[in-house]
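Let's start with one chain on its own, the form predicted alone, as structure tokens.
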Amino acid sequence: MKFLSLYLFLSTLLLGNIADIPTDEAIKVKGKFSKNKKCVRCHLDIYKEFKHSKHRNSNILNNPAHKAMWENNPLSKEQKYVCAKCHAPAAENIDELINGTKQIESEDKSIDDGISCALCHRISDIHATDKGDKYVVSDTKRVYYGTRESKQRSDYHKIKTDNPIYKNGDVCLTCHTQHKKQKLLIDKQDSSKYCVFSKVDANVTKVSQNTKEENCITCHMPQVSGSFTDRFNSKTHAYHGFTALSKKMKNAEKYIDISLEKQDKSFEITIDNKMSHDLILHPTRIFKLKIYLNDKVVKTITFQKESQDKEYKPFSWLKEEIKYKNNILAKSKRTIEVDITLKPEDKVRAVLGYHVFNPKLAEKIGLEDKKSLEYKILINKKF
């Protein structure tokens, strides 16, 4: 009898592996998704970037800011980690995490992998629903989607390069515009249930914003030097550290330009947001423009997603109809006038900097992570 049980068990694993479709038993033994560390065999440069990225450090095990936000979410008291869908999508017990029957454990490697390599590269399609776009993960293991044509066959997996959602960036939107219809975590009847993304936060739709020439991937995963695989040399690979405000952004002037124009009795500083989304998407961000005249600050402008409605501070993004006048919309400009007459010898400097996490909000939720609170300069332009 024991031999028969063992035979059936091994047969089930074998048949599943032949078809490359994981059975329930195979998932218990090997896991649904390959672990990140397996990718280092052939993709060392990419792995080094990804290891320290926000996608890898995405949940309460390794992201202090997200952990603080989660602990202030009423659902945390019920231990229902509804954030797992985007913040721990490779978790083996994701359904149990969401419904609260199991909690996150630090030794669970499937959660510690974050938004894992295998998860992202196995998304085969996205479906629009009333609760936002949902990603569809392929049941076929060892078949991954991407854009780079390989010159050599891999011994570990197949690669498909004909999936359009990887070329136009739509694959990213399933998480990054998750609550565009204000249905999932944001409840109009109970504003205590919140998540940091909502309709007003995203301002990105796959229909009107993402194109093959300019999309999430072309901007946030630009081609950088280094081979995308160790099996053969390629000059470049897509950056898997993901260019974002959480790191020092390079070539920021490509996306945000600052100019000066003299008037008779004043001068104007104009910020030109060339991006296909608003300057601020995430409501915990805060930008400051400091205008210097001969090394003395003469004007400071703050840009943030904040409302004057005391009822909603500091979680004003719950209120969908707020337009946030102190944000800068996609493909738009903001001009600040300084009532000072410039002399020929005057020197003007405009410094645009930011906090990844608004210090006032951090104080409210008990976040003390120095990296999240650090003030960083994005653009320092002299005139």
Contents of the next structure:
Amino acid sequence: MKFLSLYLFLSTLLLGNIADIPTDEAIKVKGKFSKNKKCVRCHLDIYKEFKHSKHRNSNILNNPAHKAMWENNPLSKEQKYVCAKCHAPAAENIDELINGTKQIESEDKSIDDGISCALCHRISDIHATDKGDKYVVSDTKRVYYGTRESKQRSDYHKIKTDNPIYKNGDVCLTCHTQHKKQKLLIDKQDSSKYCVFSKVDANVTKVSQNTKEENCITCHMPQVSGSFTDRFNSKTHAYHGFTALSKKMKNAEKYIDISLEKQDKSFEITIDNKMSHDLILHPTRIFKLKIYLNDKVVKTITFQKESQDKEYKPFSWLKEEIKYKNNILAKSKRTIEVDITLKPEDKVRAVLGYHVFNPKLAEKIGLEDKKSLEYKILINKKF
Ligand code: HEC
Ligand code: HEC
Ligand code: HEC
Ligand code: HEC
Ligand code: HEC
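Next up, the form predicted together with heme C (HEC), please; the one we just looked at was the form predicted alone.
Up next: the whole complex, starting with the chain shown before.
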């Protein structure tokens, strides 16, 4: 009898241990990422940049533009926060937020942390599908991917530097290829299903477009001065404010060239998009090119995201009529002709600027956020 109970006791222990082996389900439900605040004491510069970035302020708790779009999306009536997958990926109860069984609580740090430090640094792989690529998150906590050779071990976490996606930029594609195929943008049964109409150009989604020399990271996370950790000195660190539109890219003319050519009775302004992606990626943006002759505007061209397919329109539930036909595709040029004969003393200026959020669309959804609506100048070129 004694032996039997010992046997039973041991086998429950053993079974208990077997039950500890993570199941597929347990791996799927990640959660429990270290909070951003934990990184402050050893990565202050990076933390400060990140705090005001779009990756931190990415959801209904901290991004007014996102909140307004969400509240106007029919899915919000069912409280199914499908946006969480990309906009609140570190949420502890992400599955319940998505299927609508739990609501978002305003004090939930795991959501307010946005696309958090620990989440992004635990993305181990990219899982490519037709509907868009997905991230695979490693299930080991406090082991972060990086790119630097180790100098001094961190007593808070381990580092792995053998993952190429942190060098070639593929880690970014895991959220930035919202929908690869136009026809998958909108649910056939319910045309209101998606937030984002985002035909990410095939050129972007082709992983090969990200090269070691030039990729999402080299352009959007350039090395800037300041140490990457407070534990020892490095001259520079990768910028974690993520420059683009919300944090203006100061050297954009390196990637978008504007040139002038005189003709007999006219002149031409050419925009050369040298980037590996289209000028406009998200349909909420609006770009304007203003051509000045002696400080007077002689021509304005508006650029918006185009849809190749008339059937699938962004924001269909808003019944918004926007003409989608004027984007400048990756690695391509657009020439604008102005029918004016230039005199030698004439001064021409081309100004390319944008609104992060199209004011017309903002009015429709009741968004008054100044930061999203203001007009910003990206390139101001004098000839
Ligand atoms: C598959 C990933 C994914 C999902 C799901 C997703 N988004 Fe996004 N969203 C993105 C990415 C990536 C960007 C940034 C794109 C850019 O800047 O070009 C973005 C940008 C936005 C923006 C512009 C933000 C700004 O500050 O200008 C809004 C608004 C937005 N999303 C709303 C939503 C809403 C509402 C939902 C859910 C109904 C949602 N998104 C679901 C990936 C996603
Ligand atoms: C106790 C101090 C400390 C804390 C807290 C800390 N780190 Fe670190 N971290 C370091 C040190 C030191 C290094 C450099 C290690 C080396 O050179 O091997 C480092 C390196 C890194 C790297 C690797 C850089 C590279 O390219 O190899 C990443 C990524 C990183 N930390 C992320 C984080 C994140 C995310 C957090 C918060 C969740 C965090 N760290 C919290 C001390 C810390
Ligand atoms: C876990 C998902 C995810 C990953 C991984 C990710 N992003 Fe994002 N990114 C987003 C979302 C969502 C937004 C929009 C947030 C918002 O404004 O609501 C965004 C916004 C941005 C913006 C801001 C655009 C603007 O308004 O100026 C840039 C730039 C950007 N991402 C670049 C990158 C780069 C570079 C990487 C790779 C190092 C990356 N992202 C990885 C989800 C992601
Ligand atoms: C050659 C440099 C370069 C490369 C490579 C590059 N970008 Fe950009 N990106 C820019 C510039 C410049 C802008 C600002 C002008 C614009 O929006 O077109 C920008 C804008 C963006 C925006 C905001 C655009 C919008 O309409 O919302 C996002 C998001 C973004 N990039 C993500 C990425 C991702 C993800 C990758 C990698 C697949 C990438 N970028 C590769 C230069 C680059
Ligand atoms: C959207 C993804 C993303 C987020 C969010 C993010 N990082 Fe990073 N981080 C990267 C990538 C990619 C690199 C590699 C850059 C390189 O090698 O040029 C990097 C590099 C680093 C490095 C090494 C810096 C260097 O110059 O080599 C540290 C340390 C780090 N991150 C810490 C953090 C901390 C702390 C946070 C939050 C405050 C954070 N990261 C948020 C993607 C991210």
